[in-house]
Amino acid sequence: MEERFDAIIVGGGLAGLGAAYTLASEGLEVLLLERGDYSGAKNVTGGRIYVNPVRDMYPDLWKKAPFERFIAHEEVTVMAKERSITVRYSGEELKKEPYQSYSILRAKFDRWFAKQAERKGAMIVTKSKVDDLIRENGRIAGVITGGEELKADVVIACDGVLSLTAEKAGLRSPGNPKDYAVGVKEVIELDPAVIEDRFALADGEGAARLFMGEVTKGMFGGGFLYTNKESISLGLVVSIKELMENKQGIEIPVMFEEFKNRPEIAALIKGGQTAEYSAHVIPEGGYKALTRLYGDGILVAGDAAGFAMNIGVTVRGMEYALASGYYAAKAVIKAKEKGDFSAKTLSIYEDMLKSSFVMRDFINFKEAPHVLENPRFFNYYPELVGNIMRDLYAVPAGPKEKLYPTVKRYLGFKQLWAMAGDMRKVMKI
């Protein structure tokens, strides 16, 4: 007899594993196909997960999850060409359990999560590339991998930002460069005591820092740093469209090396050993660039759907992947109860997302990509703030100018008018 699954999941990242874990927990026959040597082997995510939004979806996971450090300190560094300003926020609420967020090494976490899904009954097959989809009577009915046909009631596409599965199903077209960024990251090993000393951390505490300004040479993007137990995740993200159009011709590997050599960064990673270097495409288009989420016999979740968000002060994606995988599984369970896997029935997946934090966040911040692409945020304002701070702290040989005239010199009518226009845009998010 032909072997048939309730669901086949393409991709073993957080969305795929979340769907597999949830489906298997309900006793459904689920097969997950992962292209890498193991779940997490190909993941290069920077390293932070916000747990609060998905805590109740996976209540049994968090106590034993292999997190790195809970984030107790939020930092932002604005970089001008010759100076920088760092703001550090340390709130007592960030130090109280249950912790809001953690740094995370996805190769470790995803591998562990895959074992939890297998214990629930999910079948996970690694080193498996999906070549095509099976269609029967106008609907998706399975996948072809390694020349073998595998049938299922539903296929869940969780195969990443450039999802070929969703594309083959006709749910998305090849991406527009303006909706994507390229990220590079290094994991730099350091002694735990050194990490805690350099970032003023108590035992178990972690810090997360975002960088903006000169770090991306005026282009849309930024840098990030997360402290792990025995390493630092350091990376840079830049708009693909702006990289293609930049007249300097600078490439992101060169930009990243210059970033690492900045005195502010060099001091933080001094003595560290690079254990991992990777690059990846990241969805940045927000609400307006989301993939169509369902079709006859198919659902799309995680990065494959475009569920990643940058609003400047936070960069999020992992909790959206986990939540979309969870709701995709719940939609499949509902469809199985009805014995109907048509697009009409599977559309409940989108309804669930709209009622959840996922779509509410994306709708609330739908203007963020347009607002943040303003080049003034990456060149003019870092230099302006840096110059003001330089003059405020300067002690000349002669008398020092009063503070108000020092600041007012940089904030004439023309500058204030332009800033008011920028602020009107910022108010949309």
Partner chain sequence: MNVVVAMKQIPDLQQIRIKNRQPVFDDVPLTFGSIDKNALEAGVNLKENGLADKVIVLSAGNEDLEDTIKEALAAGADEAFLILGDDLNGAESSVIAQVLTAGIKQIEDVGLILFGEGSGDNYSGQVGSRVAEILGWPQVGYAGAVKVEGNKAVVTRVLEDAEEVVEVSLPAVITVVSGINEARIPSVTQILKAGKKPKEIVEEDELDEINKDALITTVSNLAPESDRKRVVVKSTAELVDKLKSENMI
The other form holds:
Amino acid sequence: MEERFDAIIVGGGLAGLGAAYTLASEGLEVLLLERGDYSGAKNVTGGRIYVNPVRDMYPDLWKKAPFERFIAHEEVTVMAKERSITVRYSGEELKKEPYQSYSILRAKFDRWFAKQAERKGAMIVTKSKVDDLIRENGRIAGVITGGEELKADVVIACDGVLSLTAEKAGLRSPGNPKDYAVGVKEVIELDPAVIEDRFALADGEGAARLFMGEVTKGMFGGGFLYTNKESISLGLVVSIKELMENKQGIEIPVMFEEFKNRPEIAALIKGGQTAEYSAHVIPEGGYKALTRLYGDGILVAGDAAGFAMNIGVTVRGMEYALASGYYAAKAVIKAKEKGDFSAKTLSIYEDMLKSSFVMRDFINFKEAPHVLENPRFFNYYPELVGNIMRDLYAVPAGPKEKLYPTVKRYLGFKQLWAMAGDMRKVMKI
Amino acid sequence: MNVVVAMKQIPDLQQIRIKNRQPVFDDVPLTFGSIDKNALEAGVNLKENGLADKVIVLSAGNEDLEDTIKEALAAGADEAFLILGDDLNGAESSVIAQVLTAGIKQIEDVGLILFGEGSGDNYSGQVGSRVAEILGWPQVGYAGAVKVEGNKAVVTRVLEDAEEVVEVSLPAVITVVSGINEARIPSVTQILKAGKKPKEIVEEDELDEINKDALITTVSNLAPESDRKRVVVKSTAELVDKLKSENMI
Amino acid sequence: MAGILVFSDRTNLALEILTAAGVIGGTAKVLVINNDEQAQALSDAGADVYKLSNDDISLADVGQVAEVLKEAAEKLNADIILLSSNRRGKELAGRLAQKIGAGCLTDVSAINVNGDKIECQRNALGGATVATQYINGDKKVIAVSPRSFAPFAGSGGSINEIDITIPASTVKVLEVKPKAADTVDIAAAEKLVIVGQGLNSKDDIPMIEELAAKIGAEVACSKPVATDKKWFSEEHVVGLSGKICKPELAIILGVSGQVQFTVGIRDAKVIAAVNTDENATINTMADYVLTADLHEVVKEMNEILG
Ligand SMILES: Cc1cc2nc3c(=O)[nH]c(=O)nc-3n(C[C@H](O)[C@H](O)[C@H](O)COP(=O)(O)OP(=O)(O)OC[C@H]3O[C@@H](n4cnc5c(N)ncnc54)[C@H](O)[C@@H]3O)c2cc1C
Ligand SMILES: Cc1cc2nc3c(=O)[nH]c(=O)nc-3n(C[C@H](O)[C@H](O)[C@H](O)COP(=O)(O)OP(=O)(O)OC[C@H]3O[C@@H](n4cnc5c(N)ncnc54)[C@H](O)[C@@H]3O)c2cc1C
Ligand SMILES: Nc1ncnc2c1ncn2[C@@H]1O[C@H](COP(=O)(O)O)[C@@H](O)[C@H]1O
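Can you now output the form predicted in complex with its partner chain? The one shown was the form predicted on its own.
Next comes the full complex, this chain leading.
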């Protein structure tokens, strides 16, 4: 007897789990294969998730979700060699339920999410790495793992930034360094009372801090710090291309050590114990670097498709992973109704994404990487940061407003004139 | 004849973190001890060679066991006999031995009980011996090979300085070393089928009197302090220099 | 003071256990089964030996030996029984404890008497932690790890006879294959070069030995290299089920660093780790970390050291 699944999902990160959860909720036979010991085991993220954009896609999920702290305080620090400027923003709107963003530890969240998907009926098998795809009559018809063939009407590639599955399906070509950043992160354990004290947090509140400038030696990227319940996530993200080209030949672990040793940071992590160190690649090529999203019998979601972006002040990928996983599932459900899993039918996935915040954000921020490469943006106008902060951080349920109107609202004529050069580029964001 | 394999659910040791010298178990997934997996493989091999009818995994632990057991069922066990109790995870050997023995008495036609030489976390190597004593069966420890011939088992036991080949009559208790075999990694299909294999679940308090007197008191359980330099060197030459500078070579 | 009964079929281990008995205090008596030579050696070292001669007893029959020890302990008024935590001793410990209703601790590496408690140290969680535990109640079975105590040396020993009758063993020994004698003692070595599964093949061992010879070290290995690959005898294994080593220098090549291994080397003074995986756990417990192919590194070291 040959078992055939409605869908096989490769990768149990947020995209894959989102797809599995959605498909299983509709009663489809879905198998998710994850190479890690369990979902979340090795998934690296900075640690902040915005819930608004995906709240309605998973209505039952949020109440008990094991988030860490809701973000009630935002800070941006511009670091020069020997000094830094910090802007803190703690609007009341950040403290109202439903909270717009949370700090999150993936090892905990993904495992819990996997359990929820299993409860809906998804079959999840861990410690199974997909090695290849099965082709039948020119279409993708399943996967090969550990020499074993498993068949399905459709395969959803959710295997993260270096997606082998999308590559084998011919939907993506090997990456170009300029489309990627590398991130390192440590989880540093501290007593909750110490965290609350150091960051001036009330019960349950969390802080998000971003650092730019000297931390990356002027390279495109930045540092981040999120407070969890009993730990701090501290990390650094740097463009791979700039890292390869940097003349000082400085390497990321060294940069990270220096970052940790900055007096501003050292004071925040003092007495903490590093519980986890990880490094990971982040897609940040934006719209232009997205893979093809579908083929005959296959869809691509999450980082695998390129759905993460770094707009200089923050990395976002988790909501896009959750949303693209959701839409991929919806597309499969439509295809099953039709009994047709061809590229033509599955193209509805792209249509759904286009009318959602996902593609609209990506189109809006098409030029972001290139503009924000210019360090002057942070050095010349630090005061600008405070003004645009609230709007910059607000992530609405719908697509995010373009950066330009946000910026313009806060600028007088005098500055504008001086900025004209940079602004021409900023306007493209 | 059926073969019973005793397997202990333990926290995945690779994922235990140490905080202030204390082990932290939060969110650490559960699995079976690796030598117990060798014991299972040995049982499954006997069955595959037509020397046993069924392989039944016997395990005592908390309710997570219902999930963990899938691993063993996928790796070739036919059935599971689970004894659940909140305080059974990490209970002491004397209690576990009584609980397991009570379970064995409910399983039909047991010819052989296989144990790991030591559990993955405690590694005290007592449970198998204690069960053998309660049952009054012969035991052979540290088996590197097991053959069944009629109502006898021929076991090669691996000692520090010799290999000893012995013959015992069945039923018997045998504990195995990790070198006895390489435990199979179940395929996805086997994992999916594991959910459907029969499981007998007994609550601990349904068993006849278990004497739960604590025979052992733990004063402390701390990770040793360590402070290592962790200097990253770039080349062999640099490594040699460093070691020379410490007068080590 | 409680009486202590000591037993191990290995004379060197019995001597170590006698030292442990001394830490506990009280009078220790040693049981020797069918081994005149051992009885003589132990009494020469100053122990009170009780010699049992009975051809019905087979050391391979744990159930039977446990029965013998139970009888002997009763006859000699011993509540505490000290065994060695080698394979035979460990197996015996559990059975004997069950038989006499005692609590039991195995792999005990240190003993400290605290009032009326005999606090024992043993590795727990695969070696990630060291637990301090004691046995409640009068009857205790403690199995002491080899090499944890110095051999006993005293004077005024004696040899006495003890008589225990017992039904013949049901475990039949068909064959004993002694392992080729291995003279290496990695636990005593000052320097170790330790290889793990990162080593490509048996053919690469000579260059490891060459390196070891150049720096005056012994070669040791992780468990799978001995038990699965069988490239070395088990005498070379470092770790929880191998040997606990405390060398001045350990050069660790191609070992991932799981707790059961690291427990055997964490007391080394200086640790250098070579691994192709920069995130290997072993790197977190090394003084010098080199992310590289061990084969290249060893070749280069051999060249540099000439
Ligand atoms: C340092 C850093 C900071 C970040 N900060 C943030 C942030 O603050 N906020 C935010 O929203 N986003 C952030 N991101 C981005 C975000 O983490 C990712 O966009 C998101 O995790 C993508 O989810 P995913 O499910 O697509 O991929 P992943 O989470 O990478 O999941 C892919 C899964 O597929 C599995 N897999 C891969 N190959 C195979 C195979 N062959 N067979 C089986 N399984 C396979 C992997 O084990 C993995 O579990 C950050 C990323 C990094 C690296
Ligand atoms: C109860 C119990 C007791 C145990 N007792 C012991 C014990 O006493 N001793 C012991 O060692 N183990 C013991 N183990 C086993 C232990 O858990 C590990 O499985 C074992 O230590 C792993 O050995 P390894 O590091 O050599 O192999 P692996 O874990 O396979 O690691 C090989 C390493 O080599 C690296 N590598 C690969 N190629 C190269 C190269 N070319 N150059 C450099 N590096 C390379 C890899 O990155 C990897 O890190 C025990 C297990 C249990 C359950
Ligand atoms: N809770 C348990 N359930 C089933 N088997 C167990 C349990 N605890 C120990 N065992 C078995 O006993 C062996 C020895 O365990 P230990 O005495 O803890 O070293 C293990 O390898 C298992 O085979």
